[in-house]
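A single chain, nothing else alongside it, follows as structure tokens in the form predicted on its own.
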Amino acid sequence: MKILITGGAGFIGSHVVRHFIHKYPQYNIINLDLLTYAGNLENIKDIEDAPNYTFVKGDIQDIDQMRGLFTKYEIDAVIHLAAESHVDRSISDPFVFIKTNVLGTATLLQVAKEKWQDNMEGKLFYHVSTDEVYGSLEDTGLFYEDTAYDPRSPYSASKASSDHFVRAWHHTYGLPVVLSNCSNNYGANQFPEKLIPLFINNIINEKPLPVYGKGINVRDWLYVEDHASAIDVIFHKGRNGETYNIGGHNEWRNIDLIKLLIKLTDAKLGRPEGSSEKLITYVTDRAGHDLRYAIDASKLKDELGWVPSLQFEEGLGKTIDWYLENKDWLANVISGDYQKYYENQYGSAIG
């Protein structure tokens, strides 16, 4: 099988593509990445040589490259992961995410049914989507598959549009597919801009830790290395058609979330455990922030048997250590563009 993963320099892509060049040696792994701010090569360094393994650097929006991918390397299925990911970025320029996640996703599913459509036997569009696209929940309930969308922010609304747009090529042309609807991932590899690499590099530096209103915002938390093996179990099994919530079973406000953050950090760093709470510094809501998140993932595991395997102060602790450990990582994705950008998000005050 030949199967194409788009976004895999990315944070959740690197640990898709690792975990399908290791587990299965006999599937040919094409890693497709236009390498943004948010793609590096350095996340999927251990592997780059692996026999299996083929990097394309391209632009998902770009039709006649596609075309000559599929027909190059003869794909046979698609994990879809490529886009733009930030709420925040999104608000601030709103018109690179409608490109990216709504066109490129369009182009990626117009491809590939023109490559498939005359034998759609064995071929699988797999659209990995968020659980943004369903809105924000009170203090009460839960998102389920057939939860109707409501996105609050031009980054869910493009996810949401790709979404519609995934499951009209499966109902109108009869392409095969599976969606995915995760909650906030974290672990190594993923971008400061994100609430938990931010925080452990602010803690690292004793920088100050802004905090988005009172901190009283809910989201479950799903380790980045379950959501893989989540995205392959929903590969194999998943039902032609089907959406399925993947989540952590997780759920934290943030302020709890990051005082958690705190004291690990600094035990890990023989500071006192808590002292770098006077670090934190609370600044303006983000607009139309969504107050709570929270999946019900048991038709994933009810129908194919997946549960996330770790709890989440363990993962926490495997990912404070990953980033202690890979410093050159961290301090060579932070630019001269991320700081413009932190200031730009934050205040200068507290840069």
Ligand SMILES: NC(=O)c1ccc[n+]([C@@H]2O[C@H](COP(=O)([O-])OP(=O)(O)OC[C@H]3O[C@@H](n4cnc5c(N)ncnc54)[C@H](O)[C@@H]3O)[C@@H](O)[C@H]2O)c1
Given for the second form:
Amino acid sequence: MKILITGGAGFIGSHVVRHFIHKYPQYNIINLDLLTYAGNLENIKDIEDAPNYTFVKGDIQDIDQMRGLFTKYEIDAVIHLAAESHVDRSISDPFVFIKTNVLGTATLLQVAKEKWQDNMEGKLFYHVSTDEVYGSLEDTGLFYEDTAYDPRSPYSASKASSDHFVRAWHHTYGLPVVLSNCSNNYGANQFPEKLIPLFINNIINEKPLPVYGKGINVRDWLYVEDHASAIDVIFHKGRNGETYNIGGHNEWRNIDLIKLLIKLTDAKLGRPEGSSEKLITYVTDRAGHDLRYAIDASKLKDELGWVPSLQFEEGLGKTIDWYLENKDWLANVISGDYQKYYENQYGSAIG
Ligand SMILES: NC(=O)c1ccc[n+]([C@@H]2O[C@H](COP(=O)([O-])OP(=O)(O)OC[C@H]3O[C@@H](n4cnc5c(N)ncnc54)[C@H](O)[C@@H]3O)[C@@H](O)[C@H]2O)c1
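Having seen the form predicted on its own, could you give me the form predicted in complex with the named molecule?
The complete assembly is shown below, putting the previous chain first.
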């Protein structure tokens, strides 16, 4: 099988690529990534020489390039992760989200349909999405697969729109598809604009820890390698046209998560317990900040047998260790040097 994974130089995509490369040596993995600010080939340098791996720098919005890629590599399946993914950036620059997440996804769908329409047997378009499409919960309740969409940020609206287009290509053109909507991920290689790596980095460097509002927003956290294993299960066993929620049954108020992060990181740094709490700085809340997300992932458990493998403290501990052991990765991301990796590694050999 020849699988196109989009966004494989990003946070979750790099874990998905590594998971598939190691677990399925019989598959050929083509990793397509535009290498935006969020794409970092250092995330996957350990597998770049694998015989079943090819990297292509490209843009999912470029229909001619996508057509050429599908033909050249005889793509059988797509696992689509490429996206603009940071809510704060979507508030300051919504159009790049609309272009990448909506037009980019529609472009890929159209090319997959064109290339596969004579024989859809054995083909699959897997769209990776977020629980944020469901909107915001109050103190109780969960998101189910049939919860009505109610996106409230430009990011979640663009992802919701892309989900609708995936279903439209399935119902209208018969494209075999599967979708998953996942809760917040954490783990190694996450760009330090997101809460957990940002705060670990700031605790290490004794910089302020900016907490939105009162810190009472609740998120359901999942270890990124568990997301990759769920994607594997859904890719192989998910039913055509179905959607699966993925979550960790692991809800945390931001402020409680931050205090746990401080406790664990201080301990690893040999600092007195809680000493970094003085770094907490409350800042004006994010516009339209969703109060609470919580996933019901029982369909995935009951139908496909997937459950998360890690408890939160264990996953968080592993994550902090990774950032402490990979200070060069962090420094390169913060300085922007990671963007030179492509040039150094590939020069202009791959377009
Ligand atoms: N991070 C989370 O907590 C989370 C949770 C649920 C779902 N998701 C979804 O999972 C996917 C991956 O999220 P992430 O956190 O790894 O994102 P990320 O921002 O770390 O990575 C996105 C990747 O997409 C690439 N990309 C962006 N525009 C592109 C384009 N036009 N063509 C090709 N590549 C392009 C970037 O270079 C980057 O490597 C996204 O679709 C996101 O919506 C993320």
